[in-house]
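Listed next as structure tokens is one chain, alone, in the form predicted alone.
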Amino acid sequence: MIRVRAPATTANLGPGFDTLGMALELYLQVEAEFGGSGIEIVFSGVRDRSIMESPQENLLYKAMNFVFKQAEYRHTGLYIEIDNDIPIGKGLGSSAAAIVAGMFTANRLIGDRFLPAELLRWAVKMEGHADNIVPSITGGLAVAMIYAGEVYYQQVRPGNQLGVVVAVPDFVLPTEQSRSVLPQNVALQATVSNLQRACFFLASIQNGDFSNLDKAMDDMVYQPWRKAFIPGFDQVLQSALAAGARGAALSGAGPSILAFTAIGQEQDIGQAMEKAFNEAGVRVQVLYLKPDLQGVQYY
């Protein structure tokens, strides 16, 4: 039996659309072994209509399959496990985790033919961008660059000071939809003022200064258009601050938020967060997280 776990991920943290990810200590869990004949698949956790797909339809076993065709090798019987605890459909990277397990457990039942830089290449393929991916691959906070048709990544560290709150409403936001409203061309002066505020971003986190992570999270570009489709997104980022969080911004597509904290101060922001949204008329869940710095990981 193979067991693979791979981390929820949270995507662009502001500024950095496509290109920021970190992992979080939430996670996918998969158990397989090739039997018996045909394809069966177990489900618990968290769970919706597309899970529970046929096989050939379900998004991690596409990945396992892709894999599979790579190698030019064909199984008589399939036996796969899903445990998951990342909310799907809300920002937490749930597809990327699921093609990451899919990828990486396939290639361990077939006696690990590819190397790691082969299925992140394929991953990022399958998933359409990168910045869920490579994080859900190596752990902690992941810069990722796509150049000339190549993956390119750099990890950093974000140590164990900085606690995170993620705020999940009881809605989805399909990435396609978050995605639609996006602005084809993009100011001078934004793209610039998104750029300083990336780098930033960046070395607010190397260095452990966090004290204006909040302007280096405030994105020009594309958190404005995104917040239209989440009711009281301002007043939740502002009831963040107002209660101590370091940063706070959208989650990837959205529709969750997520905020950055020093340890000891979730508990309040986390409330707060969750007081701002109610208020809004939408109800949430409170997740309590740390920063996942391994990755997907063999067990």
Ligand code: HSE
The other form holds:
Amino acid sequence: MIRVRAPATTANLGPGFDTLGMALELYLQVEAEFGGSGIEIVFSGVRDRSIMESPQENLLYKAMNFVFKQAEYRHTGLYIEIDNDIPIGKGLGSSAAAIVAGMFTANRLIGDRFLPAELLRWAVKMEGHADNIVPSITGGLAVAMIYAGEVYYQQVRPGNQLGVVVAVPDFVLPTEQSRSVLPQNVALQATVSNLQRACFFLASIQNGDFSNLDKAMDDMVYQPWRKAFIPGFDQVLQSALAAGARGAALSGAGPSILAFTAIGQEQDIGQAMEKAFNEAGVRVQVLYLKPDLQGVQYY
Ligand code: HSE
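Next block: the form predicted together with ligand HSE, after the form predicted alone:
Next comes the full complex, this chain leading.
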């Protein structure tokens, strides 16, 4: 039996649209082996559209199948068990985790025919967003760069002083819908501000100096458009900061909102975010997490 786990991720982190992503200690786990006839998929944990019973619609199986095809490997029977704790359609990289877990599982099943770098390239192509795929593979905070169609990345380790609180609304915001409202062109001043903030954010994380993370995470490019989908967005951000959060932003394409906290302040911040969301008529689940530093793992 092959066992793989891939972490959830939070993309963008404010100013790093399609560039920055961080892995979180929240996982999709898979167990798989060849055997029997046909494909049997068994689930536990969260389940819905990206993780469906039929192999044709199951994203994790699609990713496995992609690897089998590249290897020209034909199996006669496959048993897959999926245990997923990552909320789906909430901006926490559930699709990326499914693709990463699927590809790494399939590769191990066929004797590690491909290098992780090759799986990473395919996974980015299948998912479309390197800022979720890369950290799910590497762990930590990842900077993804697409240059002439190729993916390049650097990993930064966030250290152990950062807590992560995520308020997960009870509605789904599909990434396509969340991207459909974004402008095609961005003004130079907003671009420069985001560049400054993204670089400042990275340097702050690397130096462990979180004193101006709130300013660094204040995006000018996509949050102003996306927040229309999220009742109470500004109030939730403000409540998190007022309760002591170091910085806060929309998580990935939303609708979840993420706040960085100093260790020990998580509960106050989580409660403040929940209250602000509730006042806007949105029910939420609050997750208290840490950055994941390992990325995809065989276990
Ligand atoms: N960077 C992407 C976006 C992440 O914000 O649309 C999608 O999960």
